[in-house]
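Coming up is one lone chain in structure tokens, specifically the form predicted alone.
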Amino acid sequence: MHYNYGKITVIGTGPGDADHLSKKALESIKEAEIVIGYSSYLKQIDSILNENQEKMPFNMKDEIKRCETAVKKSLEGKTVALVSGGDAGIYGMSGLLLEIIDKESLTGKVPVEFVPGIPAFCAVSAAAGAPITNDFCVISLSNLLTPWKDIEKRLRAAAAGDFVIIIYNPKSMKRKEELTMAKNILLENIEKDTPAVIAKAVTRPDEEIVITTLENIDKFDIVSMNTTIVIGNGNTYVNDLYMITRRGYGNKYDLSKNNIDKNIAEEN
């Protein structure tokens, strides 16, 4: 049976500035009639939005009713752009949309394609040197919809582990202790002087970047819902401009200068 339903696409528009939008992502912006999302999302790709196109800001903890308007556009015949910071599949609209078209049994029915964009710890990672070159994790801070004893079993697993440990919504206006919380369930088995880098906005006009330790990760004004904070591991270290987590490779290679200088020479 053929239905005539609008195709939704779900588009991770990155970090936050339009220039790290991909290619794919600003054609299916662009084809778009009707481009949903936060309010915050919605502005940082203003500049590719046209006026022939119906623009539909929502607010924060809105996320149902963007789901939901999405998915009763599509079945009015709208081509729809459901849009959401970073990549959509992390921590974003991508499992929301398709709970809720499979609750109302529209599965294989609305039409729903997926862009990938640039997750905010790829662009932190970036912008601090190489911080996330071995296995690493990502948790969240936030509570309101994972419990925190869940959250706190997750932070000692990922901290015995010896993983590179990447923060999301680290502090809030009405969180405002879990982050030291998190820091003291991480010191019982990281060392406190194990560097981390805080990032606030990254690839935005107000852009903050601050290299420091684990003991001193809740001590910046920084830290908000915009910030993100990667903790290294046994093998990370800071040199004079760059974060840097080893692989490994010198284990197997000798990089140090005398033979670096030898290789380049032999080559030359």
Second form
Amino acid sequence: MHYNYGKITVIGTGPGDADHLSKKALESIKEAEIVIGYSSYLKQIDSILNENQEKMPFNMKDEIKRCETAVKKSLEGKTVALVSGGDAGIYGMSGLLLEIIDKESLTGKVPVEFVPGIPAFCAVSAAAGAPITNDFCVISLSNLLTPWKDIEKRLRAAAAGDFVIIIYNPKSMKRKEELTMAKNILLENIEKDTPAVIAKAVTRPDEEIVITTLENIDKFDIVSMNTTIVIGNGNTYVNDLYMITRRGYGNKYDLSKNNIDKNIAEEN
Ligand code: SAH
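May I ask for the structure of the form predicted in complex with ligand SAH now, the form predicted alone having been displayed?
Then the entire complex follows, led off by the chain already shown.
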């Protein structure tokens, strides 16, 4: 069976500035007749859009409308780019789009392609040095779609597992207390002076980064909708410039000072 539906490409646009878009993402955006996305993400990629493309900006909570519009335009035969910040498969539009296509019995009929993007936590890690390096988990504090009791359960499990913990959506206009509540849960199992990095708007003009400790993560004004927090594990430390999680090389090799020549000789 042949259908003349237009392709929907779901594109992760990365953490912010257009330099962090992949070549494939850039090409896919340029090829589209219609570009659909959250208005502020569309603004961020404005410089790469051209005047012949139809731009369809949507409000923050209009995710269902965004996906349904993408499907509608595809059925009209249009090539659609559905853009989503970071990677579209991480708290982004990919899953919802596939659910909607499924619900409409269009799976396998509407052509869909996914183009990965750099997730915010990778950009935050790069900005802070090497805070992740080992097993980690990401927990969103937004209880819009996930009940708070599940978020609490995940925070406790992450703390018990000594994961590096990445917190997304730490605060919004309506959710101001959740970060302190989350911190108190983590403090049940994690040392209060464990290093943490608070990173706002990474790769964007208003980027701000602070390295602090778990007990202070809720004391900074820069915590907002555009902030990610990374809390280290039991092997994380900071120096004058960086936050570093030891992956465990020191358990296997002698990483004491003035040992470079000896280690290189042993490796060879
Ligand atoms: N799909 C995105 C996540 C969307 S959820 C990804 O792959 O990363 C939105 C959350 O991502 C924000 O609340 C914030 O916690 C984080 N975030 C997105 N962009 C960011 C940036 N430039 N700097 C810091 N955090 C960011």
